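Just the one chain here, laid out as structure tokens, in the form predicted alone.
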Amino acid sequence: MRKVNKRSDGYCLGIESTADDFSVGITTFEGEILANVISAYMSPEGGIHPREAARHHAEVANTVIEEAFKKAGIKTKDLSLIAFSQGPGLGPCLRTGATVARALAAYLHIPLVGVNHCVAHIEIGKLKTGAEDPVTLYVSGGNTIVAAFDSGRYRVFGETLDIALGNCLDVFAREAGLRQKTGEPFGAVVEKLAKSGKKFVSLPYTVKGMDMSFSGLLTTAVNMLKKGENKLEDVCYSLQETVFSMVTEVTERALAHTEKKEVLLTGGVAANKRLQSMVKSIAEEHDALFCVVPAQFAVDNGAMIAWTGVLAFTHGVKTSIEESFVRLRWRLEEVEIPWIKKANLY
């Protein structure tokens, strides 16, 4: 990226293709959001499949790109800015969307900023929230990540070290021979089964240092329900329990080192009403204001990209069209965050 000193008003669109979700936003640059229009790929079967979901973006791009203008009930020549998940993500889901954005860009001769997708999940819950400057906690399908503003950016306290909470989840989900009704998240299933649990059962707690691993744990559950020794129920409330432990560990930990006054939960499964439980407990028991991200800005989501969009744009923040490829592994501890000015931690 390159730094700019233009500022504008008016409306940015962005556009969200990291995963299976094909989704378009629209924004003011006051932070009002007009439209957020989401596509999900479906997958007949197992987890995402990259080239499919990217097939799928491509179809509905136009579609969805028209409902959101008429959702916001402007036109295209009143935009000012074209925002686009430029990473972390899958590739060839990336790589759709990237394309629309350059193409508007570029027809309607006006700005293109990339967004790192993990800032844009913060960015959105504090937008919806009113959160200033908090230990977030963000969990979603691809990420399981604990962090906090410091020295001009956001700093990563704790990580996975292998795949993100919400894809446990998910697997499980798949391996227990549960299936989606009307579109209703893996993770989702797994909470209401939880609920009706009654025994816990020992599973691999993983805590190393400020990382957490969740393989082994996921292991584990899928042999203990193949086995049938202990009822679906139990499982399912087990591996919640467990594993929210683990991420609610963590962000205690991070909370008590920064000393800051809110906590923030993001991402797709802040839905689950026992992890909100959770860490809104330890946000109590240090003096901090618990936040929770809307559930219909939770998911993917087009409206986040664009608000965060925003906040570079009008920071001189601007990305070039030789400047716009995609970055699968784009770290969030990478992005430089010229929208906020606070006093450093240390």
Second form
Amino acid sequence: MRKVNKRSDGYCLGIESTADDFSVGITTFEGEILANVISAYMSPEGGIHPREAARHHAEVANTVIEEAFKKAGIKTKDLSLIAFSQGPGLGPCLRTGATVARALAAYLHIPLVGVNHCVAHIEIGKLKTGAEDPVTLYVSGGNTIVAAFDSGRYRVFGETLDIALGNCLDVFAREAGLRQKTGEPFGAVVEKLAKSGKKFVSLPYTVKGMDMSFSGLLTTAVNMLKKGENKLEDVCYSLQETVFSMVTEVTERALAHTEKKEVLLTGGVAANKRLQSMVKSIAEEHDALFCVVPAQFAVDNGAMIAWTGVLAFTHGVKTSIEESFVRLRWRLEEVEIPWIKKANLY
Amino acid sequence: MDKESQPLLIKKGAEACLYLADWHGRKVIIKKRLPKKYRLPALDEQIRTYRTIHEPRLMHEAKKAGVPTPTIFMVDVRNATIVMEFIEGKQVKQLLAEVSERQRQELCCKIGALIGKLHRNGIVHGDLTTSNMIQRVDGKIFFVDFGLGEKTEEVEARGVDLHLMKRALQSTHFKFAEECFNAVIEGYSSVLDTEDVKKVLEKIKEIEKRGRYIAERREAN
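Previous: the form predicted alone; requested now: the form predicted in complex with its partner chain:
Next comes the full complex, this chain leading.
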């Protein structure tokens, strides 16, 4: 068991349950992460069935929480705050996490804070990489967002107009009949295959202003494969090159526009080495520091919720039980960020 | 070499570099799309060539549709370079922050009408931001940067175009984004048929509901 600094101002337990992962993290009020336990739901057919995933979350909630306490080496009575991901995400999954959070807060008589999932990804990224004011590229199975802070909020500069980049890779892999090992994301399977791809085939490259579209490209790639004219490795390679070039182009434009000095790459797809090299390249081009979030904090995790809960709570944000309903489409830019003081209008 | 003829880098954008230069006695903008190291050379060339050819074409079409754009003097596809007229004026991005509320409304209304003219003639701009609009000293508003534009009459493309305008206003001019966008729509409606406008407005709403968590959408259906 690890030693815990009991002089900490407090401990926060964060619950993440926006999609297929149920995770519990415990952090101190100073930003030390004591536990980050993740339990992933794997559907036998691939993809996420929201109600099935929610059932998984409900089943594992107890053990995940217990394990988090064990790892952190603290007791329930040591907690001073409960945070939970309030949105955006899948309704049934969010509700399961919110129910657990409400129950814990009520039982322990401690405050509750609802956290925006996207804000949490950025905040944990800043905490783990030391970035202070980055342009963030957040790419996962559910989100594709380019954001940067300005005047009290994280502003969305670019995003997907249809499906998320990670979703595009997942669906492609499923349609291609690829298999994943337990715990291995489909993106990693595509990445591996892409490495042995040599021939680049042209796919629709759709950047509209600062926004991107992946659905037409996905259809084209799947059809290409079904026709059997191209090798699977080559299509994986071309798919990766095209979608990553799109998000990198948009990130570069946000960087040029805001003139910020850091780029933060996060989300489940951040683990992809090719994407990392592309984003690093544009960071260097604009004399910005490239920061990538370590894998266990780049995927959906409870620690990011706990830490963002601490930031919010220590800056006067609290969520009453009445206000703790889940927000399926809670946009990043709707959230006020009182813990960042400067209002830098570029 | 004559000092005056040295091109001056005025903007290092993400997509291209803009140089202010003296070209046969004219003040011109040289737009050069530089290779991107992060992109595969094959994809990089494809994108730069495509945009270098299409941008001047669309700018010409826009002019025919009654939307002022800089005159094109030369296109060098191999070097992904376009030489065009320099517009002496102010970016709308800057103007919006400076002018009075009434002037802001008028300006946005004018912009909306210009977007309407583009759409009516089958052109979508593809990157409607306030930094891509310049008000010349004589008051005429010029649209620039058609690199992401396309020729299409689809409601979807028009919707995305206006949605981008709205998003640009929200991210850069969030204090008065709503009033500005309403004025844009007012101007837009003065140019296009009521029926077409209705369709586009519905499309914008639909686009805003899209994105993220398709499983949830499926479930809702």
